[in-house]
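Just the one chain here, laid out as C-alpha cells, in the form predicted on its own.
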Amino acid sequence: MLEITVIIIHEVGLHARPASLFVQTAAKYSSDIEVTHGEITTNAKSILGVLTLGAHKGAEINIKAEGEDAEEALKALEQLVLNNFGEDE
C-alpha cells in the first residue's frame, strides 16, 4: 500500500466543492483508496466520508492507496490539493 501526507490549503477545507472534487478523482480509480485526518479513516470514494472527516484548511491528512494504478491515484490526489482544488487562493 502506498501513501501521502498532504496539507489542506483550501479556505473552507475539504467540505463542499473540494471535497466533492476529491471523491470525483478518487472514484476514476480502481484501486481502493482511503484518507485519514486525526483518529477518522474513511473511503476516499465517499462523499459523506470525506466530509466527516471534518478536514479544515491547515488539516493534515493522508491518503493511502492500494491497486494498479495506485501511485497514478495518489498522484493525481496530491495535484489537486496541492493546487488548490483548482482555485485560485
Given for the second form:
Amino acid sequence: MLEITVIIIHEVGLHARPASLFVQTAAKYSSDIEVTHGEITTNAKSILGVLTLGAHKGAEINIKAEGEDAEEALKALEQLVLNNFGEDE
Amino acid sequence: MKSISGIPASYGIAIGSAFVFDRAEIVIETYSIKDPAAEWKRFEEAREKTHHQLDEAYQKTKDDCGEEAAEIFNAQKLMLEDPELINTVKNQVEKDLTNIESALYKTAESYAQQLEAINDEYLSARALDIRDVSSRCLRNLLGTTDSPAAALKIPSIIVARDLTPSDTVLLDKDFVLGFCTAEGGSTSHTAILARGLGLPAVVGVGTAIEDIQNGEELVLDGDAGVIVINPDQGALEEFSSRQEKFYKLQAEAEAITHQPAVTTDGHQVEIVANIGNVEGVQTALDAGAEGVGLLRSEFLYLERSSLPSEEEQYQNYKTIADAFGDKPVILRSLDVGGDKDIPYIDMPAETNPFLGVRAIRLCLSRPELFKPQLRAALRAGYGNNLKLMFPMVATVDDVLKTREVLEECRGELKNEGFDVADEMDIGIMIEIPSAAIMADQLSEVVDFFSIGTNDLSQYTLAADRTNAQVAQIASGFQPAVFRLIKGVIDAAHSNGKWVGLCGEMAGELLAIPILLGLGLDEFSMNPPAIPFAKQLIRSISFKHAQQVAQTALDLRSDTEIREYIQKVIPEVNIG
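Given the form predicted on its own above, what does the protein look like in the form predicted together with the partner chain?
Time for the whole complex; same chain goes first.
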C-alpha cells in the first residue's frame, strides 16, 4: 500500500468544485483509494464521504491507495491538489 | 397587515402576490421484495432517467442564471453515482430484501443528516442537495412527476419552506418577483440564485412563513429583510415610492461611485471598505472602494481545527494587498475574545469577557499566536501599501510593547533573508475610552487611528451591545461618543496624523455629515454602502457639515441628534 500527505491550499477547501474534481480523478483508477482527515477516513471515490471530511483550506489530508495503478492514482491526486485544482489562485 | 422578518439575502423591493410553493410530500412505503435483481433493474432505469433530467436542468439553469447556479446539478449527479451510497442501497436490496424506494430514501436521509450534523452552512446546503436528487430519483421510481412550479402563471413572490435547485429550475423566471424562504442563510441556493437574477430575497424567516397564504398581497424588502403581509393602502404607497426612489438613487449613486468623495466646496475624504476575506476584494473594488480600511484577519482562524501557519497567512494577506496595488489595505491583527471565541485557542472562561483578555491583550500574552501573524504581515507588505492596525489598545504601553514584538519579528525576518516592508504604517483602533482620552499621547507613537464605534459606544455608555435590554443605550449617536470622536480627531490632527472610522457608523448616512464635519479623514464601510456614502458627501459642503457637527455636539440625546440631522440635511433620507 502506498500513501501521501498533502495540504489543501484551495480557498474553499475540499468542498464544492475541488471535491467533485478530487472524486472524479480518483474514480479513473481501479485501485482502492482512501482519504483521511483528522479521525475520519472515507472512500476517495465517494463525494458524500469526501464532503463529510469537512477539510477546509489548510487541512492536511492523507491519501492511501492499494492496487495495480496505485502509484499513478496517488500521483494524479497529488498533482491535482498541488496545482490547486487547476486554478491560478 | 402584518410584518415578519428574516435575513436580507438580495437587495431590492418586490411588491406582488404570494405564490406558496408547496411541494407534495412523497410517501415512501417499506415492504419486502422477492426478486432483488428485478428491483435493482428498476433502480438503474430510474437513475438513468434522473441523469438525463439533471443534464437538462444544468443547461436550462446555465442559460437562465449563469454557471454558478447551474454547477449544482453536476454535483447532484456525482452524489447519485456515489459508490458508497450505491453499495449501501444494494446491500439493503439484496441482503435485507428491502424495496428500492425505502432503501434509497433511508440511505440518502442518513447522509443528509451526517452533513447537517457538521454544522457548516455550506455542508447543510449539500444536505439539501442529496435530499433533492434522491427525491427526484424516487419520483421517477414512483412515476409521480407533478411539480407545483407549473402552476406559476402570474408574476409572484415565491414563498417556500426551502427551495431546492430542482424546484427553481422549473420556475418560469419571467413570473418571479422575489423569494422568501423559511430556511437558509445568505449563501443558500435561493440567495445565490436571487442575486444571479438580480431579484430581492429574504431567507431564514422561520415558522413565521406559515402566516403567508397563497395569493395574498406581499411587500418584500430585501434590504431590511422584512415581509409585509396584506399591506394597507398607506404601506403599499410608501413601499412603491421607496421602490421607485431606491432604484433611481441606486442608479445615480452607482454611476458616480468610481469618482472621489469630494464635497461641493472641495474637501476630499477617503472611502474604503471593510472586508473579511479574499472573496471580498472584487466586491469592494466594484463598489468603488479606494482601499481597505479594515481587513478582519479572523477569517483565517475560523472554521478550522488548528492555527493557520505563517505561510498561509502571508499568501492570503499578500493576495489581498496586491489586488489593491498602491491603494491602502489595513490589516487588523487577531481580534478574538469577548463575544468571539475560537475553540482551538485556549481561552479561560472569564466573568467579564468584554473587560478581559481579548484582542491585543491576548496576542501580547501569547507570542506563539501573535508572532506568526506579524511576520506574515511584514512579509506580505513588501511591494504594496499594506498597513497594520491593533485592536483594543488601552494605554501607550500597549503600543510600545506591540512595537517591540514587531521590531523583533522584523529583525528575525531580515536575518532569515526575507524581503520585508521597511516603511509599514502602524495604527491602532480607538475603541476604549482611555485611548480616546489619551489620543494626544497615543498619536505620537502611531501613524494613524481608526475609531471602532461599536465598542467605543458600549464601553463609554457601560451598556453591553449584545444585551437586548441595554443595547439601545450603546448608540454611537450619543453626544458623549461624538465628543470623544472630536477629541480624537483634533488630537491626531495636531500631531499630523490621520483618523479613520471602521465601525457601522461610517456607512450610516445619518452619521456621515457629523463625522465629515468633525474632520474625519477616512470612512471604512461595507461595500454596498459605498455608492450612497459617496453620493451624499458629493452633495453637501464641508462648511455646512462643520456647522452641523458643532450644533450636534451641543444636543442632549441620540434622538435629538438624529432628528436634527434629518431636518437640516434632507439628502440623508433615501429609504
